[in-house]
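Consider the single chain below, provided in structure tokens and representing the form predicted together with its partner chain.
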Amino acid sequence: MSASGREVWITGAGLVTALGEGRAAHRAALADPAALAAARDEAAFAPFAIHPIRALDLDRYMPRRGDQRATGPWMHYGIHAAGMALEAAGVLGDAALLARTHVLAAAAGGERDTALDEKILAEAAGAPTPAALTVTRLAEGLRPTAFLAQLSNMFAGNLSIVLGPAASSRTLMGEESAGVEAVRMAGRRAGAGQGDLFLVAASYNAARLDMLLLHRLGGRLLEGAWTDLWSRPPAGMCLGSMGAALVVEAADHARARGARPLARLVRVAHAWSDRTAGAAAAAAERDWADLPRDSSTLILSAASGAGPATADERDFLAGRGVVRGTAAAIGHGVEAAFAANLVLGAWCAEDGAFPALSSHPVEAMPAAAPERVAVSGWGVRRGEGLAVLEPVR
């Protein structure tokens, strides 16, 4: 909601996922199933399915090793993201725009050691007092570099080292809603004048035993053959390495420099409903009320795979537009996961149709040219985001 009065654009985007990195490689892929298929590893972590990045360019935006060295692939997924971004907003190496430009980053955190991990689990297994053994082995093992590319700041922070950006940085953390928070607040900062140009970027790297085991332990990752989204069993998540990032401008910021918009960010809302039954589909409805119920919106669905959450936010998209549950292309990207979406219907926002990832009944509604972008985003456990994108003619 630009409520306050400015108009808010998306001048940039930069997405790199299991697809690839950038539009054309993500619309060539979304098109084709053979390429989808291809881009899923079910062996890799067998029996837990994801949807990896493969290959980066790394040297395109961060080309110093001292960077690479400093920094693992979570934070190099954001910060390439970032970089394809205010490339494509006319800001990458603008020195006086980067220095007005706000970073909102959404994270967890970086890659752990866990061939340490291992190491030292296996011989305090045996130790007689395994505490001390613990102990004794981190401070042997641990590499100081390392710390630093793991706690959750460091990749605005890295961000801003690599790419430029120095107004301010604020990291946004809690899973799937604080990648809807982070591109809420930029939008709301835009449009309120609290600053006219905002990064926001989000990564996630799917290739992790400790990221799988912290969401097997919460009975969430999917096991065994992939299948199709919409018609998962509540264990039904596959989670997808990916780097996502937007650039948020007031609009008349944007013109004043020349700045062609992808799409004007309507409004960005965020409920918060407890999910009892029902809840989260009432918490959404206020927000959705408005929406025309028609093919005219092009819905892209964050949904994660793992229900109940997925089955309900399926349930209440259905009928609403043409629906597109994402992840079934690029896997759950938790943090990252809403701003991915994003960048796709900012990109689709002006390209218009977005082939059907699934033959479930949900995604079933022909499709038309859209006139608007619906992104929605209901995190596994809490927070049900919407962001509305509309074309700029």
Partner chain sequence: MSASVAVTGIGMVTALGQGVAANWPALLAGRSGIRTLTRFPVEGLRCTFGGAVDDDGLGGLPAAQRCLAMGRMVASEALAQAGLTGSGFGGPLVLALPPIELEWPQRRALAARAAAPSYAAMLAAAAGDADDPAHRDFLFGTVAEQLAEAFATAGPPVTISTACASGATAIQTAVEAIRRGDCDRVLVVGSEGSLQVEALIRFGLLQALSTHNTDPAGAARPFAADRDGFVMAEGAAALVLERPAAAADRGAAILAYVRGCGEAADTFHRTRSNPDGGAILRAMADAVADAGLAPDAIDHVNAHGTGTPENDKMECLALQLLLGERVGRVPVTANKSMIGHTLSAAGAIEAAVSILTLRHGLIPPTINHHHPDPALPLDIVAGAARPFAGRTVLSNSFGFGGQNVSLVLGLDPA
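Just the form predicted together with its partner chain so far, so send over the form predicted alone.
One chain, no partners, no other molecules: that is all that follows.
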């Protein structure tokens, strides 16, 4: 990750999605078509399907009920995944290590209290002074952290408050690119000696009417019957709730404290094309040029399902390796999509296994373990990301 040659590892990972939480749950569900189908909710927001997170044991990483009440599902998912990652890396609860752990969080604005909004609108319709009533009801009804909506930088702040990482903190916004940049910055800083331990966390709540409205107005959401990811129409995105987190650590620091790696983070690249015809492929080609084009490379694609970006990414990836589009299983998590795929990729690298998902075109499952995992993610409107992982043997 750096010219100095300082090796960078992923030493901890956490993931919560509609498939469950942790490695075992995801490994089992990804190989079970019935579990994948059951993870979708096609009724709650019909005609749109989402991939919701059903329930979490919030007490596990957020034991204070006040913290739980002060935060919504969006933060619950990210904090839970971050707790899993820190625990897996042997950092959670270690004050000395946490004091040196930097936080990079990828997030958009947090959810509003929709029920309260609807109640206020109903009252304001018949009120003599609707503006004054609105201000009063918001002040009385909203949790302190949600006035007017939970801000993105509060995600990083709550990670530090609840879990304890106490070094620098940075929050990145900007849809899918935010997740790419969070990982890229952590890897570059660890490789350059600007820190030894980095917590990268991202979160998304798909069960939000405002998000569904936003993406529906943009012509992105799949309506009606479920369709395979790689054959969807341009309006083909199904959102997925998820929290994803990684501990990115300098290898020499990890070795000194006896931490085991999940995978080596070789590099992270981020392009920002103007999306004219062929521009995204040209921008991505520079970063993919040195990767072998054969079945030794597992490619986990964070393609959203919405076109034309998904169709362009599908065509670009064809013939470069064994491709798996994970949004077919967990939905699209926007800011969290890239980090979620990196978590899955790190687990695949350590397990030496290919996930049993459909690909485009449908390929036979390779007999040998993958030599590298490439995580690809082209944003719906902007941003082309690539991360390369290798097993550490």
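Residue numbers count along the first chain shown, from 1. Here the rigid core means the biggest group of C-alpha atoms that line up within 1.5 Å when the two forms are laid on top of each other. Note that this is a predicted model, so its numbers are computed, not measured.
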Checking Ser231 here: with the core superposed, does its CA move 2 Å or more between these two forms? no
Core superposition between these two forms, C-alpha change of Arg257 at least 2 Å: no
With the core lined up, does the C-alpha of Arg137 move 2 Å or more between these two forms? yes
